[in-house]
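Next up: a single chain in structure tokens, the form predicted on its own.
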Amino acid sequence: MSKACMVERIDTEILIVGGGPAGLATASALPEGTSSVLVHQDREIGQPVRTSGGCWMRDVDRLGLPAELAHPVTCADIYSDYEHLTLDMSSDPVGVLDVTGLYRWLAHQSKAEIRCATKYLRTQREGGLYVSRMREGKREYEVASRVIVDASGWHSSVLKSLQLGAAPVRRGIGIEYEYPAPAHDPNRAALFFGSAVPTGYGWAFPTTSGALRLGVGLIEPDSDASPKDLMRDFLESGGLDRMGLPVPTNFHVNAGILPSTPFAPNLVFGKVIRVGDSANMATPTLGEGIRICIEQGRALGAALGARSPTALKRWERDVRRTLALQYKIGFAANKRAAAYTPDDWDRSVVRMKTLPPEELLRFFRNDFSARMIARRGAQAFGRKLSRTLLGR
């Protein structure tokens, strides 16, 4: 062969596809002088911002996050077309995490090496290794592992290549203008629901900088609007002053997509495994999830560092134990939601108000209480709390 041909090959013992929570979290937890390379799409960790950044202050304080990288929120508005509540959340307070912030701080505690800006293009199996092959600008060259880690994101695309999984067909996709707000009420979100955001919803959250990150959503292919356009009717339709939102100049643009779709139980394939988007691990209510990318690729990485197949099988257990049933109430929550109408929204904020505050807090958290699970049957108190909140 001539070396014009000759491809050149890097050889580790995993490898990880994808820089974003999940992958930035199994790199960081693997042991000292594990031979990882982490390879990612971007140029940078953390740009393009691809997420809200939701989740928890207790979330923060648990997975030993940065204090200064999340920003806590005690107040939300939750509007439908001609209903509002003001839900108190101090018992339990949303954290707005400064995301590029968060994923250079994991970054920085990989123990793979990390390569930007490279595209995962395939991989096949050669022998007892995964053979990948990756682009970087003009360059192409391969990467042999014993293991290889899929934290692509909804893309799902280790798994698609070796014929092992999908993208999924429903998907959560969303856009963000992040902008300056000096006057905006630090302590204060808002979230809105009803003819604006058809399938999906609205949020408006304040940041760690002093900005407004106001977005919409919705699910395809359950609608067929363009999140771009929901953005621009929502604009133009009067609902910002009715929120007390001030009015988006000098933004950037922020997007994402997520899967939309039940818990994946399967996780581990021989020495492929899958975490994060690509595992359906984001909240069903919510969409919300690099709390649980963070413990979960925390706990895959300490499973891979033992280098025993007992100890992914575990991982993949305590992982169904965790998500399994809390997801399949959500998701069921999800569906019928997803179908409602902007009357269907009214009556629920109505029934919302005779909710208790934290109770309102574990439905948006996707965080049913075994001692609810256990008075009512999943499926029963799936149905019955998802009629109390969304008003069928």
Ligand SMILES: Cc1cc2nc3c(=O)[nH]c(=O)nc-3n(C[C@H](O)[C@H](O)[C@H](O)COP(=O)(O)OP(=O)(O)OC[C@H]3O[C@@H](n4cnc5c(N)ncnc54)[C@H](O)[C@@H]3O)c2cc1C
Contents of the next structure:
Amino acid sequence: MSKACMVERIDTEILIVGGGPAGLATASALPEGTSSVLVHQDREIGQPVRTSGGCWMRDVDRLGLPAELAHPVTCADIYSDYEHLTLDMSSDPVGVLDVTGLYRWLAHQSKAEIRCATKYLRTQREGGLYVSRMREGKREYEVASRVIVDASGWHSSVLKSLQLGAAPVRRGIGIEYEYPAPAHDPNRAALFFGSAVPTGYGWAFPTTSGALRLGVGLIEPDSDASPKDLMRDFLESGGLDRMGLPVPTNFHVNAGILPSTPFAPNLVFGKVIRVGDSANMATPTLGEGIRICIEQGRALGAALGARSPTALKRWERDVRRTLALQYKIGFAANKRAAAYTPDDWDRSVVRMKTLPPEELLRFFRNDFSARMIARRGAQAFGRKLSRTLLGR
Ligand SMILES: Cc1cc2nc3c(=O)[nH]c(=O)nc-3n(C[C@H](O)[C@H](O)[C@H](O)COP(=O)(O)OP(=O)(O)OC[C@H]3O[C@@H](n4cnc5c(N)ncnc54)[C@H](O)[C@@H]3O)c2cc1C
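Next, report the structure of the form predicted together with the named molecule; the form predicted on its own has already been given.
Once more the chain from above appears, this time first in line as the rest of the complex follows.
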């Protein structure tokens, strides 16, 4: 107990706030025996689901995730009001994750003590330590740590408390109905744009359990619609019929928020570090964050294990090298697309038809090749950037 107020205090080296993929992956890569605590405000890891779980099968393999937790999909139908494209993804299949199963699997590998149903409230400095206040039910206690990792997602709870950052103003908000779909082709996903989802976008993903995740999303404040209304209007629009998707029955609802702001290169603030959505790590093109959170969370865990400021700075620099330019380009596309009218979407789907599938998939993956960058460079950043990138 701290004498001043007789509040229980736990001492640990590393405090991780947030039990999503970023926090769990960080905890999983800490060296064995590291004194660490992870707090998570939900009652259990992986529930409720706040994401669609779309990924790429090659990342499932590369990151060593259990293959049975991802459902492979090799075909996607893309719709606007008057255009339609069937995209063959067999060269780079998409996966749809069992999100709860994956997060539990990550938690199983955690080297940190995980405390669920525990809300992080605030932090203050005490000498060389960070003293953070937690609430678990009606009880409050403190965690004193040398290092804090903000993995609280879009909340950015730690950064906010220490006035190092703020929750994002521009945010992607999505709602999803997950329901049994035994007659749906398990190899077929759909993406849709245009007047069926004005100011937003929609998707349908088949899952590992034979269900369908039907979702709609939008970016606020670019749009002032509510995802719930968008979903209701979509279901009444006849869109399901046109796309051959089953009507939701016995569904449960997944809903979530993610930042939709430019990539922020500062990740390390002395001994406070941010990772995952609290550092805008989801791709700007499709808002795909899980694989990046796992990869960068693991790299952060290893850097923390090295116990040197240089290792943390190296991690920050490596993340910046990997993401900064790619995300700058992706974010420009995101901003443009957020203002598209239904006619723009028709034109966009026509353009997509002219691209080789591999190039379109790279765009969705926010993975722009030097050739694609050079083309964009000439258009958007001018000849100078193009010369720098291509070295001539
Ligand atoms: C609608 C939607 C669809 C998406 N679809 C995909 C997709 O198909 N594929 C993909 O890869 N990504 C997708 N994403 C993005 C992906 O979900 C995120 O990038 C990813 O979850 C970020 O992980 P994270 O660990 O940084 O944050 P989160 O997953 O948000 O986890 C942070 C956790 O911290 C907890 N927390 C927050 N504040 C506190 C506090 N004060 N105390 C204790 N705990 C706290 C939260 O409860 C939360 O569980 C989607 C996101 C949304 C919103």
